[in-house]
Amino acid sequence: MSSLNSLSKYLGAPIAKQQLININLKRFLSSVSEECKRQSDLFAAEKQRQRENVGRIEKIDVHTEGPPEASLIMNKNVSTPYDCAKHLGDKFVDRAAVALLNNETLWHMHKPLPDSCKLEFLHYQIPNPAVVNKTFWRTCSFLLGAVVSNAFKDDVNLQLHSFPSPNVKSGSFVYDVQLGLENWKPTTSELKVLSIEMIKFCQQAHPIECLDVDKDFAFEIFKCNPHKTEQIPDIAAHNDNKVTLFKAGHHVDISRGPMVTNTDHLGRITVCNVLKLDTDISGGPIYRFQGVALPKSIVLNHFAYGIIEDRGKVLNSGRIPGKHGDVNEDNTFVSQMAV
């Protein structure tokens, strides 16, 4: 079966290559599943409810470590590092990937601050960017899940499973997905379509929101995904009975966090390969979607990026999900520097 006919089987009727890409993009950008919309609406309603339950607003002192240094009076459990960055100017808003709280704890830019603190904004050009790179890689996996979840026609059974903790040295970011296709081997054209969809999604500049919710709410959000519901009890047990959710556009998922601030931080993106995994999970084959990406602020020549793409095609060494053992990323929202 040709690559175009193979892809059309899952994404549409047989058509010319350029038409295929255009129609597929149009479908992805204009058609989001009802389940995604339901999850998104629940997330928004819960975020609003939590905001209204804050009660009397207390003030906190936030000292930003420079350059520039500044002392800000912000609102406890309401103001975020992103709000603080806006007081310093567009440069800090645009480039900050993740915040560093009190010189030791990574903090998501859209997560409300719980108390007075010292705050530093980390970006991709800092002298030791390891923690920023891991935050970026984690975000790429999350966004790959967003793209894959809406890339196939409704008659293809698809359930997002999980993604391993970010490891830049592995050569690729990944998302493991249960897909109702036996022995699917994507062609170059099919991978190109997925890459374009991810680029277009990120170019919409979705803020990446986050929310801590209780276990029962998490069950309601993911009631249609048996893998997520199976993972929730263990996640909550290790996180004060809370589950941390992230949202970009209509896509909602579970992750330890933190993520980068906005989808437009991603620049060059390639979905390099999809490989069927050998796993004992029931319900259908598990495929590992693998990709590579660069922050928009990082420029790399075509030859060097091609080497990165080739490495991203090799099966990622991250843990393979199974019935036994840890199958989800640790959900501690506040990530220590060693992570």
The other form holds:
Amino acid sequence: MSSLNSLSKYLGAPIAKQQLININLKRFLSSVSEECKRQSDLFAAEKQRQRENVGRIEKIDVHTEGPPEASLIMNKNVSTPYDCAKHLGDKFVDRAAVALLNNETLWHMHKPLPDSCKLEFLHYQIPNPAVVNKTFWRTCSFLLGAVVSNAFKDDVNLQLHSFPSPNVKSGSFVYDVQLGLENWKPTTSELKVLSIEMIKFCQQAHPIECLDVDKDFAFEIFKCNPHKTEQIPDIAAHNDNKVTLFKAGHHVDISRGPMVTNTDHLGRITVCNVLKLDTDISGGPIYRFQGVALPKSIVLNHFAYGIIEDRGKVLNSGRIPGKHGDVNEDNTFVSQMAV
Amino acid sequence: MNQADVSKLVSQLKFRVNPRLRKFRNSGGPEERLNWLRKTVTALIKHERIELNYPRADEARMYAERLISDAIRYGDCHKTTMDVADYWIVEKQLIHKLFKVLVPRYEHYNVAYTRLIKVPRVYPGDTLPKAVLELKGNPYPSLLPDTSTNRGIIHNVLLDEAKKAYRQQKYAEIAAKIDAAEEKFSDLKISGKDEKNVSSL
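After the form predicted alone, can we look at the form predicted together with its partner chain?
So here's everything in the complex, that chain up top.
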């Protein structure tokens, strides 16, 4: 090591290295905004607090179904389905997208288990994968929001609005975003850049974390986003005054959940189109970002994928935000988000 | 040039054949190598699915395919083919299976008759790469995930919906064409009537 150091003295490497570090640091800092960092830190602190609140650890029995059947003794409010999968083997950890509790409740893989239960791990190729597809599509929407919120320059005013209930049959996943750009029509290369950003983000393999928080904390996290602040009371009213938050990388967002385990579950990803929506929301025009993606475990030839991509360019039929002034029970944000 | 077309003398196999044969080190030399492979080919025809080391599976696959394709090509009344079958199949009752079961099964195949799949090796265990060699159309459950017949898998859902949307668009186009044609026709009729009126006047 010492010989290397003495050599580098002559080569003048330290200066170059310093420059490289500077450049890297700059890139890193520019890719995550202050606001994003604040939200992520708050989320981490709250998660830590909830973990410490568990107190004395109790044991629960977890029976996993399907091959291999196993009976595990886990920790109440600490162990997650992901931890259970780790006892079964790598294959099950990588493959499982979402867990099914007692044959009825879908459960996020990184959410602590509250009680003894039967557990089943669902993946993308089970005989009837409709719920898994929906979970996957919801995750794609969430991650699209994460990418879009960091993709634009600082002088563009950007506020994430929401995404409608995931519907695979509509042909694309969607995120509605308020952008400070008038009549922006993305070029092909801009869409390509967005796709690449999303692929790069997903390849970093962030685990998707989940947290139930109360209303006040949610207000604190989203205090800079007027749209989310507006949605929070409505969401909390339908969910025992709790708001479910999800986090991937530094991005935090509201969603009913569940989501898939990790961002690296996404294989092929394309951001297909960005369309301006006709709404009455104040503060600027709302754009609908649309994309398509496939799980990593599904390999599709480029021709068939091209057909899917082409269909993703058409305006998604999902509910357009803010269009209906009257909010009734069937039309609330939460009921639209229902599984 | 009355030479026969060389490519038609030997039946063409439907997968990539190794240009050089593997030697398989053994004390008995080339003959022993063939004896080994005879056992493997016989086991394949008997059990229809076998798990073994990859090099041996790859080597045995060529002989098994050649045997089946010759059996399909010449039938059971051809002496040379019968001799070859007699050589490659150690358990003689399986010769009946080759001609009565496998030939009818593969008669109309235009793809390979066997499938070679690399499989993970057992850990801890020996480090040789493993493979499964199987005859297609066997009665066992499939080793590969079924991604085409399950229409619920996400890419199938997306493709089905894309197909539906495309059809709808085409139907709309056809309907528009018909409407346009009808309009044209009715216009003609009206103008024809006018002419008639004029002539009657």
